[in-house]
Each structure stands twice: as structure tokens, then as C-alpha cells.
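Listed next as C-alpha cells is one chain, alone, in the form predicted in complex with the partner chain.
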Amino acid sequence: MDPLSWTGSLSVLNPIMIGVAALLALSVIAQIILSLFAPEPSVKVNADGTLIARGGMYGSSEKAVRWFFLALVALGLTYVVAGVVMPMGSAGIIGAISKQLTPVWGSLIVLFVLSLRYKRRLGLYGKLFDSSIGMIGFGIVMFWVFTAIFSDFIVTHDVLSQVSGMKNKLPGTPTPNGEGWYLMGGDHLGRDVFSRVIAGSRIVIIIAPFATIFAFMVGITLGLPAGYYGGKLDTGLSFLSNLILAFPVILFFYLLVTPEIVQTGMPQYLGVVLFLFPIIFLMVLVNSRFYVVPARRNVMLLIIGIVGGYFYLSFVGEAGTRVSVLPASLDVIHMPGNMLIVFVSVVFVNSPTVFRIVRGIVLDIKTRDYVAAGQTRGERPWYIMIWEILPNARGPLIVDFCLRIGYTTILLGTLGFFGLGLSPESPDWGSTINAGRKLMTIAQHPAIVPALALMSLVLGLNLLADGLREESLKD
């Protein structure tokens, strides 16, 4: 088989694409320069109630940007759609990749159509679709989420199998047995870069949000009482969190994730403490709400205790390590390799920041009248904290949640970059970048493809957070 070019038979479109992109860049620059001299409003209201758009140089540059942007998007979509429709390989690498990603495109279209259709009924989530930045960010994030979900169908080759003739081969090289192509080339061991990046997305998409949720539970459970009660508790917890924050993250990773320290069971003990917080949080949540109906409360606490306790033991324990409570046959959650340790260290690094944010918000909210009203009604402190203060703090917390998932992704990459934690052949993005960077002078794609993947996911999360912030500030 022949090697694939980037666009295959669609290469006739390339000059048009480049031309439109150049024109768009020109018009954006023109608009920025002109905006320094332009009058303020872009739409004027006439006396008879009609509207008039701004004319002149600035107005036309505004129009040019809009139309060139639409043209560029349409052209980009053409590559994708043609790739999906045309047979494998005839639309080049881009076409082949977009064909592999067909389930992702389908899910994205369904999600966006439904969300846009019912956006008025969906609360803050629906409002996200009023902001273009938020929508772009959400699209990128969901692209990676769906890629992670469908990764088994998307990968073209086995993630670990090494083909000797494919070492550091360029993108689009056909495999020696003639069964397909290495769409993004081969890495230094002759493995398929494209498949590894796709498979790596699953690791990130599972660990990053879960670690962030855990960090939030720890931060909220400790931050609420610290801000609400103040005093000695606050001083102690704040000192502790400042202690962790003053610790250089990389040094901490090196100290906690090295094999010698893993042997002592240290990270697992840390996990034993940290993972208790979600259960405590849920129990306090239920207890404060149903304190007045003891029968119902007891049942719910029992359920949380048993189910949560089981998952807790199964999560922190692993047969054959320092902490092994459940026998292997009852252990449902198996964390491969050092994933638990990576998880624990990421939660540990993130929770002090969450603690500080929650504490700050609580300090602000507890001076409000509705909190005083609750206190006068005789509501108990934990009820006020969880059911009066926390819901009113959700805006900033949701925004920070998105940003923090991005930050966690970066941390996971950092761990992989230093070869800490996950096993060396694991396809996670940090380890792949680390493996690829050592041979940058020979082959660039093994490092660049995962780097771009990681960057796009974090960028999507940041844009999403920005959109959410904008929309939540509006009301």
C-alpha cells in the first residue's frame, strides 16, 4: 500500500483553505487595529426603531472576519465529512482519522442538537450554549470524553504491540503486513502513536475528574467548618493547608511516588485518610437534612455506610500490598500499577487550594441575612453550612471545578513527564511525551501528537470555565 498524504484526494481544497485562513488572519489584525480608532457601539438604534449596523472600514472588517471564519469552519467540516463518507485512505490521514472518529462525531451532533433544542430548560448548563466561548470549550471537552468512551472502536492498532519496521516512521506509513496505516506514525518502539493517544485519553478522562471530585469533597468537608466556626479550627486547618501549598509539587511527587516509598505503604495510608472524606461528606449531608426523621436517616446512613464502605475498602486496598482488607475475589476496583498512588498524590496536592477557596466563600456568605435567619430559626450549624451556604457558593465552585480538572490533567502529565507513577509502557499522555522528547531530533511526531492532545483538552476546560463564569455572572 502507498503511504498516505495528509489530505489525499482532497488536496485540491488545500490552496483554498490556506487562502481563506490567511484572509481571516489579515482581517482579524485589521479589525484589532481599526478597533482602536472606532466609535463605541457596533449597532445603532434609529429614531423609528430600526437598527443600523456600523458601516465604514471597521464595520466591513467586522463583516469580513465573520464571513471568513464561517468559510474556514465550512471548509474544515468538508475535510471531516468527506473523510467519514469516502472509503478509508482515499481522503488522506485527516480523512482516515475522521472516519475512525465517526462515533465521536455522531455523539457530539446528538448532544449539541438536544442541548440547543432544550437549552432554556437546562439551567446553568443550558445557559452555557448562549456563550460561543463556552460552547467551543464544551465541544472540545466532550470530544475527548466521547473519544475516551469509544476508544476501543477508534484505535487502529494494539496499543502495546511493537512492529519492528515502524520505528519512528512518519505519519501515514502503511504497516508491513498491509493491513492499514500508522495514521500518526510510529514511536521509538514501533508502536502506533495515534492509537496510543486515543487510548491515553481514557486514562486522563477517568483519573482527572474523579481526582478533582475527591479533592473537592475533602476541601469542602474541611473548608465549611473552618470558615463557619473560625477560631482554633480555622487557624489549624489553614496552617496545614499553607504547609502543603508551600511544598514544591514536583519535590512532593518525587518523594511520594518513588518505589522505595511505595514499598512502605505511605501513599496508601494517605489514601486511607483522604478517601474517608467523601463518605464523611455524604453522611453529614444526609444527617443534616434528615435529622428530624430518624427512621429514614438511619436507613440512608446505613446504605451509605455499607455501599460507601465497600467501595472505600475496595478502592484503597489491593490484595498483596500493605493495605489489603478485602480478599481479591471481593475487590471490585483494581487499580492497575501505581494508579492509586498517582490518584492519591493528585488529590492531596489539589485539596488545600479547594479548602482555601471554600473557606473564603464561606467567610463571605456567612455574614448574609439568610444565614442569620437560619440561625434564628434554630437550624443546626451543619444544616446551614451544607444546605444554606454551599448551594449559594456553587457558581465559583463550578467554575473552579472545570479549571481544576484542567490543572489536574497538567499534573498527571507532569507525573508522566518525569516517569513517575504509571508504568513506562502506559499510553498516558505525559509518559508518551516523555518517551518522545528524548528523540526529538530524529522524529517529532511521537512527542507532538500527545502534547497537542493534552493542550487541547486543557484549553477546552479553560474555555468552558470562562464561558461558565461569564454566564453565571449574568444573573
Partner chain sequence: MLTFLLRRLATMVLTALCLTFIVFYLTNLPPNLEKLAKSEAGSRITDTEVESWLEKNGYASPLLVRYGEWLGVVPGWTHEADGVTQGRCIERGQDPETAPRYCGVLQGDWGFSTVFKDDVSSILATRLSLTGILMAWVMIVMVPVSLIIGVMAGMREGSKLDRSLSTFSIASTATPEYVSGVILIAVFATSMGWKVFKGTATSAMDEITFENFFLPVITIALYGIGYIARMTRASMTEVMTAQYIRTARLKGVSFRNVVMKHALRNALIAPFTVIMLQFPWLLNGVVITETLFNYKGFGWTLVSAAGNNDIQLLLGCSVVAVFVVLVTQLISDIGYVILNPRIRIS
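Rather than the form predicted in complex with the partner chain that you just supplied, could I have the structure of the form predicted alone?
We keep it simple here and write out only the one chain, dropping partners and molecules.
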């Protein structure tokens, strides 16, 4: 098998791509210069006053940027589509990667077609597709979500298998046994960088959103009464949150992963407390809503208690540790000790920030007239907090949720980079970057590829948050 070039038989398009990219760069530079020195651009209108186009040199540069950008996107899609339909390797590395990602492309197409078709019925999610920035961010995020879901079908080699002849090999190098290529090259141990990045996405997609959800459950459950009642409760909870926020995050993680602290069971005990909050929140939610229907409320509380309690015990407990309640045959959630430490640490660090955001929003909203109207009707405090105040705080909280997933993703990368929490052979992006950066002078791709993956996911989350903020402000 021969080594793969980046574009293979599609190399005829490379000069066109380079030319279009150069023209786009020149158009952007021209637009920036004209925006600084040119007079205010004129606008051409029809007789009835409708807009035709911008006039002058600035208008021409604006149109040039738009058309060259669309041309560049079309050429990029050509590489992707050709890679899917052409035989494996014919379209080079880009085409081979595109073919491996076929389930992801298909899922994205179906998702966007259905979302655009029914967007007027989908509330804030549907309005997201009215924002180009939000739609791009959503596409990037869902790309990595689907990549994590289909990772077992996308990877080309086992993430832990080491081939001595593939150490630090360049992207597109064929394996000695002729079973394929290392599409993104090999790392310092001869492992496939492409497969490790794809497998690492599953770790990020599992930990970051769920840890953020747990942190929001803790922050909302404590922030609502702190802001609503005020007084000593607010003072005490605010003091605790400020105390946690004042502690250096990295030092806190170092303490949690030290063998002496792990042997005491402190991370698991911390998880025992933190992971109770989702159950508490759901019970308070149901009780406040169905308080006037005791029979229905009691049944729902019983279901939450049994089902939630079972998953809670399975989640915090692990056979052979200090917290082990369920027998191994009934323990359906097996989370390695290192991953549990990372999960608990992320929840613990993010919860005080969410608490402060929720508390601040409640302090503002509780002075509104509809809250006073609910109090006048004799509504119970928790009903007002959850069903009157919380829905009206959804805009800022949804935006912060997306941003916080990005922060958590960066935090996970930082922990992996410093070797905290996850095992050294883990394919998480932080550990992969740390392993690759040691030999940057010899081979750059083992560190650059996971770094770009991490950057793209965080960028997508930030763009998604901007789109949601833009649409929520229109409500």
C-alpha cells in the first residue's frame, strides 16, 4: 500500500482552492481598509424604495467576500462528498476521513432537514436556525456528538494497540501489515492518532454535559432559596460558594487525586452529597406542581425515589471501594475511580458559579409584578421559585449552560494535560496533547490534531451560546 497524500486524485482542485482562498483574503483586507478610509457606502434603491445593493467600492468588496467565501465552502464540500463516494484512499487523507465519518454526515443531514422543516414548532431550538452563527455552532457541536455516538464505527484501529514501525509516522502512512493507513499519523508509542481523537470525543461528550447538568442541579437547588428568602440562608450559602471559588482549582484537583486522599474515600463521599441534588430537585419540582393532587404527587415522588435512588446508588458506589452498596450484579453504572474523581471535581468547582448566577437572577426577578401576583394568590414559595421565577430565567441559564460545557471541556483538557484523574493510556484529548507535546520538534501532528479537536468543540459551544443569546433577546 502506498502512502496517502492529503487530497489524492482530487489534487487538481488544489490550485483552485488556493486561488480562491487568496482572493478571499485579499477581499477581506480590502474591505477592512475601505471601511476605515472610504466614505459612507451608498445604497442603490428601486423606485419604490426597496434595497438593491450597496454601491461603491465598499459594496463591491463586501459582495466579493461573500461570493469567495461561498466558493471556498463549495470546494471544501467537494472534497468531503467526493471522499464519501470514491473508493477508500482515492481521495487522499481528507477523503478517507470523510468516508469514515459517513454516519456523522448522514445524521447531520437528517437532523438539519427535520429541524428546518419543523423549526416553527420547536420553540427556542427552532428559533436557533434563524441565526447563522447559532446554526454553525450547533452544527459543530452535533458533529462531535454524533462522532462520539458512532465512534466504534469510525475508528480505524484499536486505540491502545501499538505498532513499533508506526511511531511518529506522518499522516497517511500505511501500516506494515497492510490493514489500512494511520490517517492522522502515529504517536510516540505507535498508536493511531485519528482513532484516539475519535475515541476521546466520547469521554468529553459524556463527562462535560452531564457534569454541567449536575452542577446546574446543585446551583439551582441552592440558588433559588438563597435569592428568594435572603437573610441568614443567603449569607451562609454565599459564604460557602465564595470560599470554594477562592480555592485554587488546579490545587484542588491535585489534592483529590493524591493516593492518600483517594484511599480515604473523600472523592466518593463528596459525590454522595453532590449527586443527591438532582433527586432533591426533581422531588421539589413534582411536589410544588402537584401539591394540590396528593395521590398523583405521592406516586410520582415514590417513582422518583425508587428509580432515582437506584441510579444514585449505582452511580456513587463501586465494588471494592469505601462506598459500595449495591451488589455487583445490580450495579449497572460502572464508572472507573479516576473518572469519578474528575466528574465529582468538575461538579464541585462549577456549582458555586452556577449558584451565584441563579441567586443574582432571582434577586432581580422576585421584585417583578407577576411574582407579587403569585404571592397574593397564596402560592407556596417553592411553586413561585420553580414555576414563576425559574422559567423566566431560562434565557441566561441556557446560554451559560452552553458556555459552561465549553469551560468544562477546557478544564477536562487541562486535567488530562497535567495527568490528573484519567489514566495515562486514556485517549482523552488532554492526555493525548500532553503525550504529543513532548516530541513536538520531531512530530507535530500527535499534539496538533487533538488540540484542534478541542478548539473546534469549544468554538462550536461558544457560537451556539451566542446564537441562543441572540434569539433569547428577541423574546
